[in-house]
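Form predicted on its own, single chain, as structure tokens, below.
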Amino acid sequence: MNFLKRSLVDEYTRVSGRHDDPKVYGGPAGDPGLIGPGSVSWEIHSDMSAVGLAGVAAITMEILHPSVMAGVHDRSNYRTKPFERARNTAGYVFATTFGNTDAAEALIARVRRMHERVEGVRPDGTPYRAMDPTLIGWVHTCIPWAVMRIFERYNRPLDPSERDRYLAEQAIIGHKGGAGEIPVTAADLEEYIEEMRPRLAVNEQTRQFFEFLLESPLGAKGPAPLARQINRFDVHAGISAMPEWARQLTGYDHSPRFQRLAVEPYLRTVSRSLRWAFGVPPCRAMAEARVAAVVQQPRPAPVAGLA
């Protein structure tokens, strides 16, 4: 791998982690995992840029629900261990897509156990419980929603049947994670987002999270004032995949001109560069090898007198 490719891969994995554990992506010969080859999920999640660039939009949409934000504020380690949090989130997407069945099931069960311990009261006095199927459904849906939007914007358009297949495939993961009703078609998704819209808001906890993004070590390195401005641009670029009403709600909306002249060229360049640098990502390559492996059958013992 040449220097430029290695630099791009190293910078991506600095934030999102390496996803090449043989215990997760190797495993029993012929095991397709929870979704399997030939799926739309395998194609979309093989685009490391789609998963990576969707992160800010997905997380921001999640925390616009005050109950989700309260749980993140009260129990998450995002302030003290931001890299761990980012890597775990990306790892969940890759492992549930490309991991062997046992590894994917075990990860989902582990996350469920963590959520079962998270409950509390929002600043407005409303109680929340992380395992509320409605909240699990919202958090789950924000990820494929954002990833699909980024993939279509910077890789290729999906036809209607592909969008529906992708959402149905991802719903398998959501339901295993404890979600209630979640969209399984593109039409359902649009209705679902609109139904959730009145429940979304920005409060002081949300503003603290945005402030963290501006100061986060996940972003630019260098003198604080410069790093903060670069991080601010990255936030604007990240949330550009969100609907206009959601961007306005965050306070990080920007003009169509800024989107056209600054954000779009930046995101297209990053997307193309990451696809070029990674090619087939290790998690998919290992999953393909696992699925293609031939199960070795025990050889029959020789029959006496015929050996």
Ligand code: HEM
Contents of the next structure:
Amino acid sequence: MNFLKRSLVDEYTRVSGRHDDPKVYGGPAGDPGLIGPGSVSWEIHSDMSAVGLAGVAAITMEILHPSVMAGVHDRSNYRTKPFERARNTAGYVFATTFGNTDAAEALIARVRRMHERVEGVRPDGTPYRAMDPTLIGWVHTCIPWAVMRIFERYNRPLDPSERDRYLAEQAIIGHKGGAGEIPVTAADLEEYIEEMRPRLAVNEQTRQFFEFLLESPLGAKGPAPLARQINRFDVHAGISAMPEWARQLTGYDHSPRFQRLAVEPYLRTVSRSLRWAFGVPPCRAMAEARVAAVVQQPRPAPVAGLA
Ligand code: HEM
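Here we have the form predicted on its own; I need the corresponding form predicted together with protoporphyrin IX containing FE.
Now the complete complex, all chains and molecules, led by this one.
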């Protein structure tokens, strides 16, 4: 791999993780995993830039629900280990798409156990629990929604049947994670978002989360003031994948001029260069090899006297 490709891949994996564990992406010969080859999910999630760049938009949409924000505020280590969270959530997307069936099921079960311990009371006194099927449904839906928006903007448009297939494929994972009613078509998705909008809000916890996201240097390299500016730009680029009403709700929207002259060219370049650098990412290549591997048939025992 040439130097430039290597540095792009290293920079991506430093923040979003490697996702090349043979125990997850290798495994039983012929095992398609939970979704399988030929799916729209295998194509979309092979674009590491779409999953990576969708991270900020997805988490920002998720925490606009005050119950999710309260759970993350009270019980997650996002302030001390922001990248562990990002890597593990990206890992959840890659492993449930390309992982072998046992590894994917085991990860979903492990994360369910973690969520079973997450419960509390929001600042407005409303009790919450992470395993509430509506909350799991919201957090689930924000992921394929954000990934699909980024993929269609910076890779290729999907036709209506591909959008429906992608959402239906991802709903398999959502339901295994404990989600209640979630969209399985693009039309459902529109309706679902309109239903959820009145429940979304920004409170002091959300402001602290955005402050953390925008003010800390996070993964950006270079002297702190510069790193902070680079990170701030990255977060704005991520937030730009959200719908306008949601960006405005956050209070961190930016001008269409800034979007056109700075953010769009940046996201287009990052997206193209990551696809060039990764080619077929390891998680996909290993899954393809696993599915293509021939199940070894046990050799028939030699018939006595004929050996
Ligand atoms: C399908 C929906 C969801 C997905 C895919 C998801 C994904 C994840 C993943 C992968 C982890 C493990 C991270 C790790 O290993 O460090 C995690 C932990 C966590 N999630 Fe979720 N999550 C979902 C829904 C929710 C909801 C609805 C809430 C809050 C109400 C929530 C709050 C948390 C918290 C607080 C943790 C950290 C738990 C701990 O460290 O013990 N998640 N989530």
